[in-house]
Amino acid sequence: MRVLNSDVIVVGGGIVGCSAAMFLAEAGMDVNLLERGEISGEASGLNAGSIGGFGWGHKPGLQEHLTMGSLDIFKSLQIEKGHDIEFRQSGSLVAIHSPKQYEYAQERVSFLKSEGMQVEILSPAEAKSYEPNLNSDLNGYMYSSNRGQADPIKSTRAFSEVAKRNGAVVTTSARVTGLEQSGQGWIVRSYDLVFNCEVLLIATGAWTSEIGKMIGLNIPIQPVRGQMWATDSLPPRIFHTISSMESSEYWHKNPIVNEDSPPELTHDRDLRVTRHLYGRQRANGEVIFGGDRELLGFDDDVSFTGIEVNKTHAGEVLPFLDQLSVTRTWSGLMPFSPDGLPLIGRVEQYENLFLATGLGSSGFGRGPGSGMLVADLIVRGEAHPALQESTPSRLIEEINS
């Protein structure tokens, strides 16, 4: 049995855990990161790679620190730290398919501008000057310049590499098999390895509730399946991240599909209630799109019916996609919370226990900001004011034995 000591143990090798480990190591802390599989092996490596928000605004809150903060961190990772993560601040275009969606988009843009955000509605002709292959028969497009894209696997692994360069130890194939508090610190077991640490950070995404049960906590994170598809590699045809207003307009009026679900799903059990769309063209030329959000437990099998619906939706925005075949599909599990807000901060039931999870479908785009904020809390012992919106105590309960 090997016993290893460190200041902080980070459980979870996704975008949140790896970025948190990087910031902790850069602050001079002795860090061990444990990942049950491989770095970026789950949702952090399976998503579309979309980044950013609508700007910092007049009064930045949690969302701005997560979206725009992450955008700045991705920029730094590529430009200052020298990692090629295929980052581009490409901007985004959101397709508006109907008069009802257009009315909602006008209201949303008006509100966002009043808050100091950079966003506008473009006519189809204006949008085609940015993205020539868009459908000119739609009602319009919402444009934001503060959106970007990067390769999910390269990005997550780059955060891990920077963490290691600053002294962190990253251990893969290290499933946590036991947790217990020892004084004010923690003992973490992974098969024949034993880790002693002063601080424990749980950043385990859709599997957080399973970790919580080990220490008698109900952490109400539910796994939600998302799925994607790709074409063969093509010459450059898509230059922005692309999405649709359809789901946003629906969720604005109907955020909860049933009493047992987290907000903003595409399905009420077996019934589809809306279509959701996001995608881009990767640096290797593949066009990738996805969208469904289904509450199916830990079932991550691909639904080809859902893939067909999503491809049809994408073709309404970019008609040339109708002529292309799907060459591969995949899926992943995203961590959704009951109120749609993340859980980032100190867990009050234990000493020196911290949590960073519940980022929903935008874990990649908001992950580095989450890692930075929770690392800052651990290092300074004082939470950034933005974390008042994400305090874990609002949702976590002890499990009665």
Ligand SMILES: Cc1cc2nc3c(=O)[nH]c(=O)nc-3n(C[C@H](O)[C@H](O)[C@H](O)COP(=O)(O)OP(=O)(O)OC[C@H]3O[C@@H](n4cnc5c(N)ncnc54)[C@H](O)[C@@H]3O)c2cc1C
Second form
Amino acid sequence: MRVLNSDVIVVGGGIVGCSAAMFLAEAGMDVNLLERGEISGEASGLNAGSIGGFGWGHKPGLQEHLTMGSLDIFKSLQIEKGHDIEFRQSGSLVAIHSPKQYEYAQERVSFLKSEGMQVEILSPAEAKSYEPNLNSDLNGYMYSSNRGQADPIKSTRAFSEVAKRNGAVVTTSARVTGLEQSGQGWIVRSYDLVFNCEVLLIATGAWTSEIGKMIGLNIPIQPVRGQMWATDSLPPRIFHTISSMESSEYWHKNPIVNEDSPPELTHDRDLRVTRHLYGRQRANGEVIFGGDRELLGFDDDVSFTGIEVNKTHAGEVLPFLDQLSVTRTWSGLMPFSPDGLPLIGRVEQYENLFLATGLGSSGFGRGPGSGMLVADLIVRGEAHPALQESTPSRLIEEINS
Ligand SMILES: Cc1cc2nc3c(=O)[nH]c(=O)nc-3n(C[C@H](O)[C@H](O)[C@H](O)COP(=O)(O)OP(=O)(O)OC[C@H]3O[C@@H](n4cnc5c(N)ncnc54)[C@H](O)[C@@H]3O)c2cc1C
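To test you: the structure above is the form predicted alone. What is the structure of the form predicted in complex with the ligand?
Whole complex next, starting from this chain.
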């Protein structure tokens, strides 16, 4: 048995854990990150790579710090720290398929503008001047210049590399198998490795409820399956990130599909309630799209029916996609919380225990901001005001044995 000492142990090598490890190491802390598989082996390496928000607005809250804060961190990772993560601030276009969706988009845009955000509705002709392959028969497109894209695997690994450059030790194939409070610190076990640390940060995404059980806590994070498909590589044909207003308009009126599920899913058990769409063209030329959000436990098998529905939806927005074949598919598990908000902050039931998870379907774009805010809390001992909205104690309970 080997015993090692560390200021902070970060559990989980997704974008949240790796970015937190980077900020902690940059602040001079002695950091060990433990990942049970590979860095970016789960959701952080399997997502669509869409990032950014609508702007900082007049009164930046949690969402703005997570979206726009992360956008700045992605930029600095590529531009200042010199990692090619295929970052582009491309802007985004959201397809509006019906008069009902158009009415909802108008309400949403006027609300966002009143909050100081940069967003507008374009006619199909205006949108086609930005993105020539769009369908001109739709009702319009919502445009935001602040959105961007980056490669998920390259980005997550770059955070881990910068953490290592600043002294962090990153260990893969190191599943955490036991946790125990010892005085004010922690004993963390990974098979025959034992770590003593002062501070423990849990960033285990969809698997966080399993970690909670190790220390008698119910941390209600549920795994939600997302899935994607890709075409062969093509010359550049799509320049923005592309999505659809269909699901937003549905979830605005029906946020919960059934009382046991987290908000904003595409399915109520086996029944599809809405279609959801997001995608882009990667730097290697592949066109990638995805959408479904299903609550199926830890089952991450791809549903080909879902892929077909999603491909048809994508073809309604970009008709040239109808001529192309799907060359590969994949899926991943997203960490959803019961109220749709993340859990980032101190866990009050124990000393020196912190959590950063529950980022749902947009944790790639909001992960670096989460890593920065939780690292700042650990280093300074004081929470940024934006974290009031994400306090873990609102949802965590002790398990009564
Ligand atoms: C198909 C799909 C498309 C998506 N598209 C987008 C998008 O375009 N934009 C966007 O912003 N978000 C998107 N997301 C969501 C985003 O990927 C996630 O919200 C985000 O990656 C979560 O990051 P994380 O670090 O919390 O979790 P993860 O990336 O899942 O990392 C958690 C890590 O913890 C490790 N772990 C778990 N248990 C243990 C243990 N006991 N010991 C050690 N390690 C452990 C896991 O192996 C894993 O590597 C998408 C997700 C999917 C699946």
